[in-house]
Every structure is written in C-alpha cells, then in structure tokens.
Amino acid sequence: MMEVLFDRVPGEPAGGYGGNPRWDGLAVNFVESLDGVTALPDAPGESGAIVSGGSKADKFVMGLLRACADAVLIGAGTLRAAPNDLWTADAINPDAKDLYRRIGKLQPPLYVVSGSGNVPQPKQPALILTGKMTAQQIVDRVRADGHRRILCEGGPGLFSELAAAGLVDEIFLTLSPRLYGRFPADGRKALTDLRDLRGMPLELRSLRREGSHLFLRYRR
C-alpha cells in the first residue's frame, strides 16, 4: 500500500492504491529526476525505468493507469527507444494483473504518433497516427475510435505539444530520488520540449509516497 499524504480525488479507490486512479479527459505520464532529467539519449532501451531506478511502485502505477485508460498513445521517439516494449498493464507489472482485469483493461489499444511513418513496428498491435498532425487533430483521431480516458506515455515533445494546445487534464508524475546533472548539448531532455508553456498552472490533486519516490497528480 502506498502512503497517502494528500489526496482531493473523489470516487472509488484501487487496491494497493489508496485512492481514485481514474481521471476525466487526457492525462500524460511521467517519472522524472530530482533535476528534472526524463529521457536518456544513452539509456538502453526506454528511460523511464532507469530514471525511477527501477521503482517497483512506479510500475504499479503505470500499470494501474494504463488499465484504467481506453487507450494509451505515446510519440514515435518512444517507440524508438524501446520498440520491443509492450505499452500494456499486465506487461509492466505482471504480478497486479488481477487487480487491473478488476480495473479496467489489461491491454487498451496503443496509438503512435509519427510525422514521417518512419517508425519500427510495434511489438504490440498499435495504430500509427501519420503526417503533419496538430495536437487537436491527434486527440481527435484517437477519441473518433470512441475512446475518451486517454493516456500518454511520452515523450517530452509530444506531451508539450498536447500541453500547449491546452488538451491536457492532469498530470501523474513520480519524482524518482535521483540526480543526473545537465551540460550543453547532453541530449537529456526535461520534462517539456521545445514549448514555452508560459508558467501554466497547475492544482495539485494528490501526493503518495513509497521509500523515497513521491508520486504526484496534478490537475491543469
């Protein structure tokens, strides 16, 4: 059970949880560094579990959101650093796959986003979103498919897109109790990318803790 330190989210709470996972709209993913560091340019495969060293926590709650999403959409430079990852619940955290059958859906449909189309196929069936999309237009092709609670994996670039253009709900983010450090030219990236988002703000929702990792829900 993770430790509730703060939570305004009202309806029924998940197992292991503690508390209401579900979420109105689109809501965006991430684990970050204490300084900020989300993605790797070096990371042998997807960053996300280097970052969070590894969290069994954080794996629960990413698996715990993806079985609450109707569909689960990433950008095709997350693809490309893990094209063998499965963007299922059961897949990042088998052990809970009970729990999430109970939740929701252990496998929501996966849709990539990709200005070229030059992207690796997925492991997993997915739908590649193709061409020079707006963040409208890419939240809209998704909800077409009759999916309403969306939830996306990454990267930094496309949830700043989705963030510029307003089109984001809330924000799950797990600060991982590590430092990386930044220079010029690292290829690290931060959380958004190339978007000034003119200090947008945010409600917090809930904090939970586990050991030292702190996972955080804001609401735009």
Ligand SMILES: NC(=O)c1ccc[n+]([C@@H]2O[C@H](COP(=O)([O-])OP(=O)(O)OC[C@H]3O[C@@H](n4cnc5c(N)ncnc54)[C@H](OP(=O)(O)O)[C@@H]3O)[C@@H](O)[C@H]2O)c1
Second form
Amino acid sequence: MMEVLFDRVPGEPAGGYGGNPRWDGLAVNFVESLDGVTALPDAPGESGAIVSGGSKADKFVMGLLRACADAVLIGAGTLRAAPNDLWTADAINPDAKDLYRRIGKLQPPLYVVSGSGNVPQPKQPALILTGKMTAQQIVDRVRADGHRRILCEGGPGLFSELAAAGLVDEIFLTLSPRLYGRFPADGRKALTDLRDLRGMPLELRSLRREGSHLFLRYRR
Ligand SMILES: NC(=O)c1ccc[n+]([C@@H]2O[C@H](COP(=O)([O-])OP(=O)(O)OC[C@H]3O[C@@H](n4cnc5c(N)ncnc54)[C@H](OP(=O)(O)O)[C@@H]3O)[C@@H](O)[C@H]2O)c1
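For comparison with the form predicted on its own, produce the structure of the form predicted together with this ligand.
Next comes the full complex, this chain leading.
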C-alpha cells in the first residue's frame, strides 16, 4: 500500500493507489533515478525496470495507468530496447489484474511511432505509425481512433517532442532511490532529450511513497 503524502486530485480512489489516477488528455509515465537517469544504453531490456530496481509499487502504478488509458503510445526507441515486452496492464502486474479489469482496460491499444520504420514487430497487436510526423499529428492520429485519454510511456525522445509542442497534460514520475552518474556521450538519457523546454513550469498534484520510492504527479 502506498502512503499518500499529498493529493490535490479530486475523484474516486482506485485500489492501493489511494486516489484517482485518471487524467484528462495526454499523460506520460516514467521512472528516473535520483540523479535523473531514465535510460541505460547497455541495459539488457527496458531501462525503466532496471532504474526502478524492480519496484513492485512502480509496476502497480504502471498497470494502473495502462488500465486507465484509452491508448498507450511509445517511441520506436523504447520498442527497440525491449522488443519482447508487452505494454498491457495485466502483463506488467498480473497480481492486480482483477482490480485493473474493474477500473478499465487490461490491454489498451498500443501505438508505436517510428520515423524510419525500422522497428521490430511487437509481441502484441499494435499500430505502427511510420514516417516523420509532428507531435500534433501523432496525437491527432491517436485521437482520430476515438482515444481521449492517452498514456505515453516514453522514451525521453518522444516525451520531449510532445512536451515541446505543449501536448503533455500530466506527468507521472517515479523517483527511484538510485544513483547512476553520467559521462560525456555515455548514451545514458535523462527524462528529456534533444529539446529545449525553456523551464516549462509544472504544478505538483500528488505525492506518494512506498519505501524509498517517491511517486510524483505533475500537471503542466
Ligand atoms: N525510465 C523510463 O521510465 C523509461 C520509459 C521508456 C523508455 N525508457 C528507455 O528509453 C530508451 C528509449 O528512449 P529514446 O528517447 O531513445 O527513444 P523513444 O523516445 O522511445 O523513441 C524515439 C523514436 O521514436 C520515433 N519518433 C519520435 N518522434 C517522432 C516523430 N515526431 N515522428 C515519427 N517518429 C518519431 C523515432 O523513431 P525512428 O528512430 O524509428 O525514426 C525516434 O527515434 C530506452 O532505453 C528505454 O528503455 C525508459
């Protein structure tokens, strides 16, 4: 069970989250180390699971947000890093499957964007949008299928494009009690990448704790 330290989000609680996880528009979900690392190029698979240290609470939140989403959106870099992963609520945390089913969708549709088209076939049904698009075109394309509540699960490249275009409404961020360090050109990535976000201001909406992990939720 997560400890609720601060919560300004009105609405019905959902499961062990202790508050309403639903958002309006487009949200992103990431885990980063205390020194801001989200992606490790030499990771054997998805960096998030390594950065989180396999946190069960982080997996719970990932599943919860997927269950609340009408659709999940990822960049090709995230799929290339973990071609065998599934971006579904029940796959990330089977223990909470019944709760997720009550809340929403166990397997929201997955959208992958790739300018190059150089992506492996995901292990789940997915719509792969190929060719360079603007951030607005990406969101419009997902919305055209009737999806309002979109969950972007990264990576930093796609998130930064969406944020720079002013399209990110909420940020769910798990702060993992780990330090990695950085070297010039080491390939490690921060939460954002290759975009000047000019000190974009954010408002804290809620803060939860489980052990030494913090679960932050911000609104733009
Ligand atoms: N810590 C976390 O919570 C977390 C979450 C997610 C991912 N990650 C990690 O982050 C790393 C991947 O992140 P990343 O920044 O390298 O990649 P990414 O953001 O997942 O994907 C970037 C790619 O998406 C495609 N793309 C982005 N914007 C596009 C646009 N406007 N139009 C068309 N295609 C577009 C391009 O694909 P093409 O190259 O095919 O053109 C681009 O290279 C992995 O190591 C992953 O494990 C960590």
